[in-house]
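Have a look below at one chain only, the form predicted alone, in structure tokens format.
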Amino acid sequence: MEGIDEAFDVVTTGGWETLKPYAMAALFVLAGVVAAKLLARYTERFIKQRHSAHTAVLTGKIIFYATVTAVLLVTLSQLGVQLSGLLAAAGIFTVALAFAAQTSVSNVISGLFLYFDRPFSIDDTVKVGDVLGTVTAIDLLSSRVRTFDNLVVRIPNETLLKSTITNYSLHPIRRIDIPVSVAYGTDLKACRKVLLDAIALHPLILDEPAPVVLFDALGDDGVELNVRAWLERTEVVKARSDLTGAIYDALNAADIEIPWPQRVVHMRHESQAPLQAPEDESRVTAHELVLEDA
């Protein structure tokens, strides 16, 4: 109790005059941080109306940290701290910190390169390595991507700068490719017309660029075709699913066979001699099974 009484006596006998500058400095710093947040927030909203979300977020962060730094320097100056010596010490500390945190410095520099290169922006759908999702944040050290199964992946900026980045949101329209296989002997001209008619009935497919049906290859099980159609990028997943179903229904309605993998299987018992290949191998079909009992 004596310590508390002595502290109370100091404050009541003039100690408050000693503590007052520090209390005012603390309030000034607190007010400066609040003002920095508000200034950064309104600046970000203003820039977002004229530029990309990436630029707005980065500018807001720079303004926040710059304002807080200025408030701290002014506060220290008002308290009588010699800023020249403080800045010299801060320079030495910064150099030492840079050597100790090379990875962080590399991420910051990589973040600046990403800002000027702008391979993606916030809300873009991107693929980085095995990560596919929507960009939710771009910071000085890392960026965050929310995958389509609602996981958040933090990717260091240095890794982003060194990786191959696929941006699915850069252009307003995209092309989808749907592989189709039909049996040998199919009338390919009639098949192509059936496929184009099925595409034309889909409301999400664009007329320009026009959809096409390409004959891709003569596969092991049938003739392989490639259906290509253009649509708005926001409708890719739904349109691919709907169009695949429409193509399947159209081929069935036109009695066009969709082949399945075919294999010829020969089986024998271990005690039996190896089977001899038939004289005319072409007579063995996919549905034949040559089996010798023991």
The other form holds:
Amino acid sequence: MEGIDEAFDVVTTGGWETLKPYAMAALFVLAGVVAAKLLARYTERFIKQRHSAHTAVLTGKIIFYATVTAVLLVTLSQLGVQLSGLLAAAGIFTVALAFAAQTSVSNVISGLFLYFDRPFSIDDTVKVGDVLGTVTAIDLLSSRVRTFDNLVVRIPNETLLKSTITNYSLHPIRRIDIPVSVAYGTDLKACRKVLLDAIALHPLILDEPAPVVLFDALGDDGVELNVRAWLERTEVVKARSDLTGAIYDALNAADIEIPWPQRVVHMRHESQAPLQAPEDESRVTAHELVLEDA
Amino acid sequence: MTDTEHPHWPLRLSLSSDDSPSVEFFGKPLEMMLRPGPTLEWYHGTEETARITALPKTFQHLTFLPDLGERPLLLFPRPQLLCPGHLTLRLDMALPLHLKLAITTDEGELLVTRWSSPTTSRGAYGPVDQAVVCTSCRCPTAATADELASRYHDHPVLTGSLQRIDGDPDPPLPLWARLHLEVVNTTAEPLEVGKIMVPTSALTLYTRTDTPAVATNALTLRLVGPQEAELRSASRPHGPGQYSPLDAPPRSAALDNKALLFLHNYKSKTGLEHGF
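Previous: the form predicted alone; requested now: the form predicted in complex with its partner chain:
Every component of the complex follows; first up is the chain already shown.
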């Protein structure tokens, strides 16, 4: 209560003259912050029309902090604070701060490196570690990624700088690979034609670079093929789903068997010679089943 | 009803509450009904595709126009072209056209929608890291316009048309354009032309004044190296006959003398677009 009384006394007994410069300074700082926000917002909007959202956001932030710093320095100067002394103190303060906030400072510096390196921009689809999503913000300390199940992941800039980043938005077209397996004995030339015809009918698949069907391997269960097709990057999910369905339908329509996983089992009677192996010796596996006498 | 006795591009249809015109294109009918508001209800093919479209108070009629689309064109001449050194190859190609529907008012035309030709697809031009996605098509190609029409009369590109199907059917309006191409090989080596990329800004559609046939302005492709070509566009279609431009606004005349330099037959540097 005494403090309030004293403050009241100061105001009522002509102390307003003492408080006035501080009140004016507070008002000036407030106006400065508002002006800085407006200036940053308009600059951001202006730059966004001509450059990337990334540059616009960063420029806006730089303008905001620079304007606020200038307003604070001018205000302190008007209040009679010796800036040279303040700057010297600021140096010592900075060293102390650097020790106290190593992680934050590291994030800020990483943020600057990220800006100049530009591995991604706002609205890009990226994969950082296990996180796959769209970049929604790149800030001083961290970046935010919205995942496709609508979660927001905040990733510190330092982590980003150390991580392997995959950017899915840099190039206009992408390739999808669809593995297909067909049974041994399939006419591979006919199978390739069936698959290429199915791909050609799909409107999202680019015909340049032309899609290909590659014979990848002679697998355990069948011949392994790889269908590779190019498309616009925004169509990947739909095209992959459509094309998988179209390939399945086309193989069914052409009576081409998609093999199930299978093992050939040879049964041997202990007291007798082994049962005759099937004609296809290459399919014999290491699995043997021994039948006990009853 | 059409404004003229014989159908001609652009096709203009008036609407009234007791007259629902129908047209057919790309193998499906387009049904149009005037509804109160006024609004236009229409569907192409099946009723699941139905749309209700606002009509302005100053609505006059619906206008159907052939269209090249918004993307650059990636044309694959069929058969492919091979031009020996220092020779010139002159030929005509059939270019499939899209169709656009516009509302004509006192103030001008408002685009309603655009239907892509089913004989086109998408293709990328250039290296995969800088590719431009184009509208691609396999274009029937012949030495002359007459040969093109007779040899490929039943080809899907040349059978594309727009036709009124209500009342007495009108003769169809072709939905393909003749493109005259001159390939000049300035090198000493024989060069193949497997594909040609044409920015749509280099083309204008014209219709003949006496027939509904559509043509583009002629193009010249100067092959200046194994992978380089210059494309120049002429200011009018090749050959005799009177033509009037269909597109509004018409192509900039400044483009006529401007060579568009590009790799005419891009091949990968590594050949590994599909990986190892």
